[in-house]
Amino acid sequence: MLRNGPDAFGWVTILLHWTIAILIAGLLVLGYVMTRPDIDPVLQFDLFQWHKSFGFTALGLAAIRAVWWLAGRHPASVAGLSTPERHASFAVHILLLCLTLAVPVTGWALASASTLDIPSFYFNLVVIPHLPLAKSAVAEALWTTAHAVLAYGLAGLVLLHAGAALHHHFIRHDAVLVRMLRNRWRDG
């Protein structure tokens, strides 16, 4: 089933998810061995294209998750959760979305509004456009501020996340964790 279904997510929705989580686990440990002091600058000059190449795969792939879960059905809570906790799961579902758009938007910002004016090489195929921001050290610091921030807010949702779906597993012993790691095919 690609579509979710009443009780089940589809495998577009399964691995959009994954893909996306493994790539903001990816960019995060990326932004933060980039960003050492000690590195070789060459070294450093290509860790930081590869983190710009993630991050718009990443924002591709969020748009895409973004539209899909604004356009398509969403399975019916697990039995058993409060009101309480399905306000919860949905607040931070809407955070997650926002988030997963806010970083890699705000990374590019910050690469448009570098002094530096070094272009964003996706992955040596192409250049990415610059935003049409004004370059500034100011702008420059504003964008990187903004960028680690919501970097690390983001980080910290997903471990709340990640540490909810694992109580929901091996404590609670509901679906909530097994309807992200397999697809249930329905007959009608």
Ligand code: HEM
Second form
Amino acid sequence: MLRNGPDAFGWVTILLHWTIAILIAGLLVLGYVMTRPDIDPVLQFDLFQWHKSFGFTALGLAAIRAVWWLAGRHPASVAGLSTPERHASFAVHILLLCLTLAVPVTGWALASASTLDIPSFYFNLVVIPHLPLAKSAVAEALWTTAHAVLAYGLAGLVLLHAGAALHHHFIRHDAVLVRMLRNRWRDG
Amino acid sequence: MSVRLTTLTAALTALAGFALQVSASEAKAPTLDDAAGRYDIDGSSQINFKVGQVGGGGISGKFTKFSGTFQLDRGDISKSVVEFALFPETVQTGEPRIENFLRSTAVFDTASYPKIVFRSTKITRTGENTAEIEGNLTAKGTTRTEHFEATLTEWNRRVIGFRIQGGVYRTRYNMSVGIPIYSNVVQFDMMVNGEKH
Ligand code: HEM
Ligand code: HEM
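Having seen the form predicted on its own, the form predicted in complex with the named molecule:
Shown next: the complete complex, the earlier chain at its head.
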């Protein structure tokens, strides 16, 4: 089943969720490592380009996921969740959806506003144009700060989110994590 | 300074070692002996380069500190020698972060290799006022043979000027960073002026 069911996630949601999760986790580590001041300059240049290509991939998938999320139905919450828990998880999911879009967009903006004017050559295949932003040191610094703050904010939220999922699985022994791992979970 | 074609032709003829039919008045017209000799490359020269980037545009810059000589042979242009050295530390692109990147180990590594040196090994006349210069370029500890096209642009008793153009593959000098976003070819377009020694 590709689409979400009344109490189960479909394969599209599951695949998008985990692909994006892996990409984002990698991009957070990559983003941190590549901005260390003592890094070799050739390695830094190459890592920046990989970061941009994978970042655009994450942006594309997050956009598809957002459309899929808006267009499709959402399975009912797992039984046993209190109303505040449902609200909290819903709020976190909305925030995660927004940040997975906002973080790469601010990255795109900082690359576009940069006075370095380095093209984004997506996996050395196709040039992704810069956003139509005026290039200046001030604008670049602003977008860089926004990108870093939102990215690390996203990292914190992901830890919370993953922690909650693990808590449900290992402490509360409910279906929350399992139904995001496989398509059919009937007896949840 | 404007240069007339006759002057160019005369200069090249002189450089090539052909007999020059000038009037006896030594004070006015340049003679063969005037053209031959040693010229010091002076600060009015422009050492410009460009590296293209995917999608158009690229990095344009110049080097502001350099030195060198032309030794023009009296009888035979092919025996002339061009020597040139530049200090990559003085690279200018208009963006300090790019300049620092170019100075770093990623590109010139100016701390370990402060000088880039060219010495011609063969000069071949290719036209009335053009020549091909072949020589050894040493950068970042690597020496390779390179070719440049020279066009005589100015010549009088004291001063000689050439426009020198040529492309250099930077992969040869262990400066491959950024390919293919930035072209492998560094395009040089230099106005090199010498003052008679
Ligand atoms: C979801 C996707 C992305 C994540 C999670 C992410 C994460 C990060 C992180 C954690 C940093 C390090 C911030 C710091 O410590 O200063 C960073 C830096 C950076 N990111 Fe991203 N990024 C993403 C997408 C993008 C995209 C799409 C681009 C550009 C097209 C981009 C361009 C950059 C650049 C250029 C830097 C370095 C900024 C600087 O000069 O310090 N990022 N990113
Ligand atoms: C970058 C990392 C991650 C992002 C951006 C992310 C984002 C999201 C989003 C937006 C949803 C809502 C999906 C929907 O309602 O269609 C979701 C659900 C879920 N995520 Fe993540 N996630 C990430 C990592 C993880 C990790 C590491 C785990 C587990 C350890 C996890 C476990 C879950 C679970 C179990 C659900 C389903 C919750 C429910 O049943 O409502 N996620 N995630």
